[in-house]
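So this first bit is one chain, no partners, the form predicted alone, shown in structure tokens.
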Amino acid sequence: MFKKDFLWGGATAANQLEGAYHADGKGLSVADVMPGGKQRFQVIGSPEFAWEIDEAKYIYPNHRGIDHYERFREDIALFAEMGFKCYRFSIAWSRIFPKGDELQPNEAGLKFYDALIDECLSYGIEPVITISHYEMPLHLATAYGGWKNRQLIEFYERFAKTVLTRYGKKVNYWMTFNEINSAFHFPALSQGMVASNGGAEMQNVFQAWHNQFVASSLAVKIAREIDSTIQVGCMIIYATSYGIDSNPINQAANLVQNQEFNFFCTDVQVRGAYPAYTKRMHKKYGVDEAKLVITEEDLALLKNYPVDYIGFSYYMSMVVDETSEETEGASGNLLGGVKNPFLKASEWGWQIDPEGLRIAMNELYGRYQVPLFIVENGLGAIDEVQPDGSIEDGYRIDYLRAHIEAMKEAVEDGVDLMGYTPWGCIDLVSASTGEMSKRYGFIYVDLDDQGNGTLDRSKKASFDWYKKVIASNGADLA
């Protein structure tokens, strides 16, 4: 059974729900120039993409989000009604430092998060804050080239110090970078790098990672100096990976897949040092180690200030096949691989694998022996509003129930699990497609992909179900 103080809640990101993208001194973020629609990643990944807004050609749903900036009190009240013990959200970097390189923060931005944090605390909801969640200031991407530039360490350190100092006495749980390993496949979101500013070159990706590792350790150091009880975690995508069969070639390929995607970033951030396979990995991807800027001071910082826990997202598993050319491909959370014939998939092709979550938890805890926090998990689906206004999302309940059952099994296995915050606890703009129709929430928001709707909030069937789950500490999943 889960701990008595288990952190049940939900998760969002500032750029996907706040809106108010120009309000109160906020600057543009990289998310603000990402267009809506299923072709979002193709547009961003094209050689021509240059971090510019083209409203004649695209819509930009992140600009409005779901108007959480104005309606956060209403939303937090709904979270409290469900019984949330915690709420994971992010601080929009460009609300605090509009361009990212200023010396002084924007007080209006800080006051917004003062109010948001206090609103959570008024209901006894523990804030869980991601410092950087796919929303770095656009200026840092266009003027500095994104995270491959070491100057960003200084800018992030200033940002982290500002928010940790301001909120550290009220907020106990933090994460430094959202899904830091996502840059392996798509560095635009977490590193601010696309083809036009070096994102296609793995040399830059690995340098950017190093700079982020250093910045993450600096955030841990700052937190320690403010209050030694503050918990700072890393955050990764975890995709349990299987070799398609017992052919040793596929099993060896799966070993490498796990090392490169699931473990590399956590090896550095949790263990405090680069893993033994790093040199081979660099060689594979054409990284010239002599050109990587890594100092002895950096390595000492990584060693002395590792993270306290591992936050991770889990949506799907993947299959590795190195021996066949005829297997069908699969889509997913920045991942590919081939289709698993034993699994069903979501409407967006993400393979649903609750048992894979138990495996993931055992793999992570067995490797690192630090607490785990599942900070994203959920089903993106098209929800239909019935004539009476009800929304029967039994498919979402089934998905979440199966994953919570898998969590229970992992806890029985001995895994130390801190909490669970399903993704998009209220409908918001999808990061991968910029759509509203890809809904995750317990709370429905009346808004379509073209921005039409009242923005009114209403409860889905999963709202009352999750309320019951939390009240019973996971015992009642019926």
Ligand code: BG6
Second form
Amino acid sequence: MFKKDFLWGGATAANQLEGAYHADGKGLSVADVMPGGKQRFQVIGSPEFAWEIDEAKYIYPNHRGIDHYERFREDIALFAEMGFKCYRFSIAWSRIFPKGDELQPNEAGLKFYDALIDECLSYGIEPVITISHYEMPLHLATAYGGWKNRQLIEFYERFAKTVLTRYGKKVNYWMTFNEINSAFHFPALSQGMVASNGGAEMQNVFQAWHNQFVASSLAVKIAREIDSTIQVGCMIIYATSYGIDSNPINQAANLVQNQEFNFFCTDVQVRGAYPAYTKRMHKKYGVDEAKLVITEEDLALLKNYPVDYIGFSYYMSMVVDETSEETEGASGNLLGGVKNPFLKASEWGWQIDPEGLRIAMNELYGRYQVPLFIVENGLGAIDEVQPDGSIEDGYRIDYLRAHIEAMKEAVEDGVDLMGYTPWGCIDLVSASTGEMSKRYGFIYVDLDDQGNGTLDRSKKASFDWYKKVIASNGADLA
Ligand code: BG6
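Can you now output the form predicted together with this ligand? The one shown was the form predicted alone.
After this comes the whole thing, all chains and molecules, with the earlier chain placed first.
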């Protein structure tokens, strides 16, 4: 069973719910120039994409989010009603350093998070903060070329120092970068790199990762100096991966898939050193090691300041198939792979696999033996509001129940699990499509994909269900 102080809660990211994208001195972030709609990743991934807003052509849902900036008190009160023990949110870097390269922070931005943190604490809700979640200041992407530029380490260090100093006495749990491994497939969100500023070249992606690893270790160092009890984690997407059959070729391909996608970043951030297969990976992706800037001081930082725990998102699993000529592809959060005939998929094609979560937890814990924190999980689905205003989201309850059952099994297996924060505990803007209609929440927000709606909040059936789950520390999943 789960620990007595298990951290039940929910997760969000600033760019996807705060809105107020210009308020109180905030600068533009990379998310503010990403258009809404299913074509979002195609637009960002096209060679012409130039980090510009074109309101004649697109809508920009992140500008308004769900107006959490103005309504956070109402939202936190609802989280408290569900009995949240913690709330994972991120700090919009561009609220604190509007362009990213300033020397002094924006006090108005800092005040917003003072208020948000105090609101959580007033209900006994433990804040869990992601320092950077897909929302770096746009200027760092356009003027500096994103994370491949080493100068970003210094800017991030200043940002991390500012927020850790300001909030570190009140906030015990932090994560340095959201889904740092996502850059393997799509570096726009986490590294600020698209085709026009080098995002298509793996040389740049690996350099950017290195810079982020160093920045992450610097954040751990700062946290240690402020208060040695602060827990700092890394954060990755984990997609349990299967070879399609017992053909050793497919199993070997799966091994490589795991190394490259699931383990590369945690190997560095948890173990404090580049893994043995790095050289081979560099070679495969055409990375010229002589041109990578990696200093002895950097390597010492990585060694001396690894993370304390692994935060990860888990939505789906994937299948590797090296041997079939024709296979049907599957979709997922920044991942591909082929269809798994044993699994059903969400309306967005993400393959639902609770058993895969137990496997993920065992794979991660078995490899690293540091505590795990499931900081994202959930079902993006279309919800229908009934004439009486109710929302019967039994499909979401089924998804979450099955995943919590898998978590229990993994805990029985001996995995040390700190907590569980389902994604989008309140409906918010989708990261991959900018849609509102892809909903994850226990709390419904009246807003559609075109930006119409009252923004009123209401409880879905899953709201009372999750409240019961938390109250019983996971014993009552009925
Ligand atoms: C994760 C991200 O990949 O998945 C979140 O950390 C994102 O930012 C979540 O919102 C769900 O993805 P999507 O595309 O359905 O919003």
